[in-house]
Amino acid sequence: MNTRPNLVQLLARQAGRAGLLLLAAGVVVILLRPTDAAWWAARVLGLAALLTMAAALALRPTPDRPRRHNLLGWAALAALLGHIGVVAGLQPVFWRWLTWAVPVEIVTGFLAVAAFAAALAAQRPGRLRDRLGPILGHRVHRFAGYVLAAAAAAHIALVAGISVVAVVVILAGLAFLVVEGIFRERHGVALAATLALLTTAVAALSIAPLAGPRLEALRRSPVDHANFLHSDHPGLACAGCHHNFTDQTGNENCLTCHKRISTIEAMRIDRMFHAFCGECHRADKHAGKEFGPIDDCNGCHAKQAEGEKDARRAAQ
């Protein structure tokens, strides 16, 4: 008796487990970093989203429970949702970032959107599930829910401002489950392959030569995005921020030089000083000071938005 495959898939269910584990330890790992009041809830539901995907990915349905999973994938769905609501309604800055040079965070959020889609319209009664037949429609609704799954964790990893332990853990809990889904797939070579496929669209917005020109636009756009106001942080050593004063090597804004230095989304200045400012309001924070918006992108925003309509109803 060859007891190898049930070994395997033995192997597989221990590893999805434990991917599903390594995400409830990321989850909450960010959980427990500060956060603004109004971006609690996006982080919340958000943070849902991609649990209740995992744990429907790896609690596949069985005959005598089969409901688990579709509950799971509906709560997920739901997670999603209100984690979008809660951006677009309580965020409004945030529909500047839709544009050509939109960050790579954003466009794996998007694609962990597309992909729930996917899934749902495989396995729902329609045209397309009648086209792809049950076992294609169910195997492109896996197929679906890791891609979804991945796109999700990339989404949270890549935040500007996400603490490494984090992001470490999130990405290792992704990776047991994605093994987990290889071995117990069919067609697991597939998956791989799709996996990467994606994996490899992706990176490629992040680096030349696609980085260049699609970030051009930032390098091009105005140097205080958050219209800065230095009577808003009295008391801070000036040198902390504008270091060139005190390296000689310039004494323009800081952005002005910072945009200088690369187009390559790792470096990306509006991720730097997402990062660089929510720290430092966290940090304020954790020591009982006043503090400032950590998360929040109308907390610091908001200024020149309110700048921009009065320049609309000026020009009306």
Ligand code: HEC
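Could you output the structure for the form predicted together with heme C (HEC), given that the previous block was the form predicted alone?
Just the single chain follows, nothing else.
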């Protein structure tokens, strides 16, 4: 029997490593982007989870290194739990996302968590493992690994405030990882079909008819003025923010009008305003000037005592 790895296997292995390198490069690009001091823990833990799980996928257990894969898997779990703990625990506004209007980028985050749970349950001794048996259990473990990497990469590529370069590099890294999986898995076609199906399901959340109920929920939620005060923004041209003053779209409040007009997912009020407010603050921080909150939810959404907020508004 021919024991030498054939060309396809060799290419597949290199594709996995190339994917890992690209993901690492994407992570470096993100780390170079300014953010708030309070957001660094969430960012670093999330990126560490992506890299360790992608490394576990690309570096499978071999007879001479049986434990490396397991260690990477446990490290990824620790980083993922830390990331969720920091965001959901320290940023209360996070829970407001859990409505029918949950943004697609958060859906991909939950998909990653579900895939992690499936990968773990299929591999650890237990009821699911017993029912599936070792061979099928192992296959579920590997498939869940690919779904996990894809969902995590999509989550990071979609969250507000990430540069185009980082998005392209991360998605290219993911593509290499998936290509290696399709070549390497005996059921490569089934893997490709699974990933395609999930991608379609997530994309469907952004278009009719599934987007309808989600947008309705978003419109019904009360306007959150997000601590915006003109007195924090002196000396800026009105029309720089108030495009409605120049394009004659009307003269009402930005948020109420935007809630009403937003008819497609791309115009979701939070994603659009997060980019509008946060990217100016990020550019100012980058330029070494005074800046406002960038990614730290509490910077804009902190629940101030209502009296204090009213007093700040009245003082303008």
